[in-house]
Amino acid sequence: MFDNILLLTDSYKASHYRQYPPKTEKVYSYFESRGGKFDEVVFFGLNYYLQHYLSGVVVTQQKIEEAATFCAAHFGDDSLFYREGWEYILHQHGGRLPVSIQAVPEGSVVPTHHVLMTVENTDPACYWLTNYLETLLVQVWYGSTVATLSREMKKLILKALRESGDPDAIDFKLHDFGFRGVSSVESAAVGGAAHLINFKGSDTLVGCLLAQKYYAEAMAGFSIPASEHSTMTSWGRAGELDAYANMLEQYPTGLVAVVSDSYDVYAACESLWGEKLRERILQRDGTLVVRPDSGYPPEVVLNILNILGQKFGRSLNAQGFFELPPQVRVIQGDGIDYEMTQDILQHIQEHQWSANNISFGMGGGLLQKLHRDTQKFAFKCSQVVVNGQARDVFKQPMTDQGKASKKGRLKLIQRQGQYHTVAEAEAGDDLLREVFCDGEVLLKENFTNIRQRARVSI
């Protein structure tokens, strides 16, 4: 039932269909971001809802009719749902939709309270169609959401590189824990593939799968060995150390991370790590990652740095900050946000170590801490024609001006490397392009160029 088009829709909308004015024939609406959180927002995630849900013929008789009983059911009336209008669609159309989508290419940063998306029924008979897709086609908000923190915290990590250390070290500075998080399958594969834009580091296997099915892309992103505390614990108390000494056996080169809290992470640190595992862990040919998972995290990871400084050593870099040797890191995973990531850097930073020695794991605060509001996105009918006269319509509430929307047909321009939206009829190149028409995506997304348009200057 989940992939019936025509129960993909808030309740209400199965009424809509009667209350537009009489002889309407089309209906335009926009999507944008209101504001929000940030100041400009990443775009991505149409094309999977298109390909996913909207392609082909999605409109079938036995849909029509499973709809119809469903419908009966949850209004206890069964006049509410529009059948002519879907066997319209069947009869005339093959099943496919009369709609015309236009976007902005996925990828693109745009400051908000600018059109991103706008959309119109091509056949006058199905002039509600176009905001009966409301429901589905706003759920872009949480791709582009995440998309958008994610490269926030880009921002923010490159600049304590910047400052303290290497740039050219960003794309796996942030990896995403948030698979568990998420409230659905679905959400972790579009939230996660959205992350990936931006960084290259990700355990949200689904994400990857996403990005791999609708985006074009072979692998968008790579994990290593990393141990959790079922893996340590097992052990028991008295065999910590064997629990570590089995992670740099079974994994003796290359990068593995390893939970080091389960009792107290400081004496792990400086007993077990530090001095027990020392010299195996300095001639290993590759990188212990030690992770932290509990405690307030900027205290937490200044003195695991300080007390692996004092044992591993520790060096003055170009920018003079101290680094640890190559061969030990730290990885933050717990309790991971925007705000206390940047907490974090600046901490450790006053305390002259450089943001080279540890990376994020971000996982509710990546996928899930955040919602449509974060960044205020709207789906709004700006223009309708009714027995051949378009009327350019808008809302403007007394109660919130923020809610104000926009009116007639829209378009996105560039002047002077600035965006302006502006009325259809004005001069200037539009931005938005026909990504979908009629049943057909007209556009599939390459993720290597999404990359490339939402990429951060190094």
Ligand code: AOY
The other form holds:
Amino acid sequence: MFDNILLLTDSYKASHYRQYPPKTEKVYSYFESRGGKFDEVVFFGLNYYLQHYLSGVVVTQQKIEEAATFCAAHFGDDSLFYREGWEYILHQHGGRLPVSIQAVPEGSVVPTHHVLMTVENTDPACYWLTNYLETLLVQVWYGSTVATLSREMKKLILKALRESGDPDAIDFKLHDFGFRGVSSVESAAVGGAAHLINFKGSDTLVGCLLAQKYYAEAMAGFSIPASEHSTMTSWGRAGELDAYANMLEQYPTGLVAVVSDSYDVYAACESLWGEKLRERILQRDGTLVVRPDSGYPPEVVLNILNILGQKFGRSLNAQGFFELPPQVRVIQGDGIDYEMTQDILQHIQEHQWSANNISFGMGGGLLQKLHRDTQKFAFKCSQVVVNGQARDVFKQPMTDQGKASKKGRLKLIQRQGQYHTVAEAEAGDDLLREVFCDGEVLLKENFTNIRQRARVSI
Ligand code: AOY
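What would you give as the form predicted together with the ligand, now that the form predicted alone is on the page?
Below is the entire complex, every chain and molecule, led by the chain shown above.
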């Protein structure tokens, strides 16, 4: 369906080839985060877009005909579509895109306001192609923003674990519940994989598939048996105890998560889990994870910890915080975003409960409650060559200084551990590497390296 690169762009870009100065030979553009909610970003997703959309022969006569027909109807004008430009790529380049793309290695953590990727045409006749690709390439904002947010969540939870529990348990502290809440399967795949850079728990199965197919990771994420409301409420209100007992019977060992707020989450914790099923839970070789799913999360989580603590007992850990017995834990998956997680952790710790007792499920908050301006990602031209002369190109709108763009050919260097975006001609090793040239993906990334680059030092 969406496999025609000629049509994977904004409509107006079809008209741009006539808008550059005459004799333009090169358009050089770059991608950056112009600031945002967090002051450093994880770069992620480019290899997926390169391999899936841009590699190999992507221009064919058939695709040109399809685009010509589409554009004639779409613009109500059959003179706008640049048939000659595309046929040039088909005949002179065998249908492979004559552009070079350089980028920071995926998983790199870079402060905002630095160059992350550059794009330039490699054939002067194809000056118009660089920014034709902007629309598709800028979609890496999404994977990068999810990876960035997920990593900030990791910092937040790690801080709580350092204070009150065990930081080594971090991998499964934030589970991706977001598949149903994203606007497309492709977004789920990209965002789901982005989260798995930082954590190992996910119900967004397609994130694992993307990591497998494009990043050579056999299995990036893991899950466990868990109930949903339908499987609990089918037993009827009077059957709530049987529903829970059945969960313990069906999954006699290991982790099992049970949503417990179908009727009265406090009563469920007190008399069902905490009395009638108490012995079975304590005898179980595994962990029951109680999942509340409604109410104001900081309050509900604390109340549940208190009830479970009364019923199952609690011990004081080395840091002086309470822990439930290892057979019982809590997962909060409703209403989770960055701020709510902070509030929950602060609230339970203020009441002397260790962060060891809780994990989080994050759905729309992780994969959908963010946008390109969360980190203000943008792609701008910074140099052109016209008639053999290189010119710096920039914008500097007096109506918003934050939208000013950089000038010239750029590189990213590190000096004394600090990142700097400098002119390409300056001294220093460029951290940007050529990942794509003339239809070929030159560097493939693997998940192990990506995770290593994005790691958070404990
Ligand atoms: N999954 C941990 C494993 C997954 C889920 C997925 C929407 C899980 C629930 C759980 O424990 O409770 C999508 C809501 C929940």
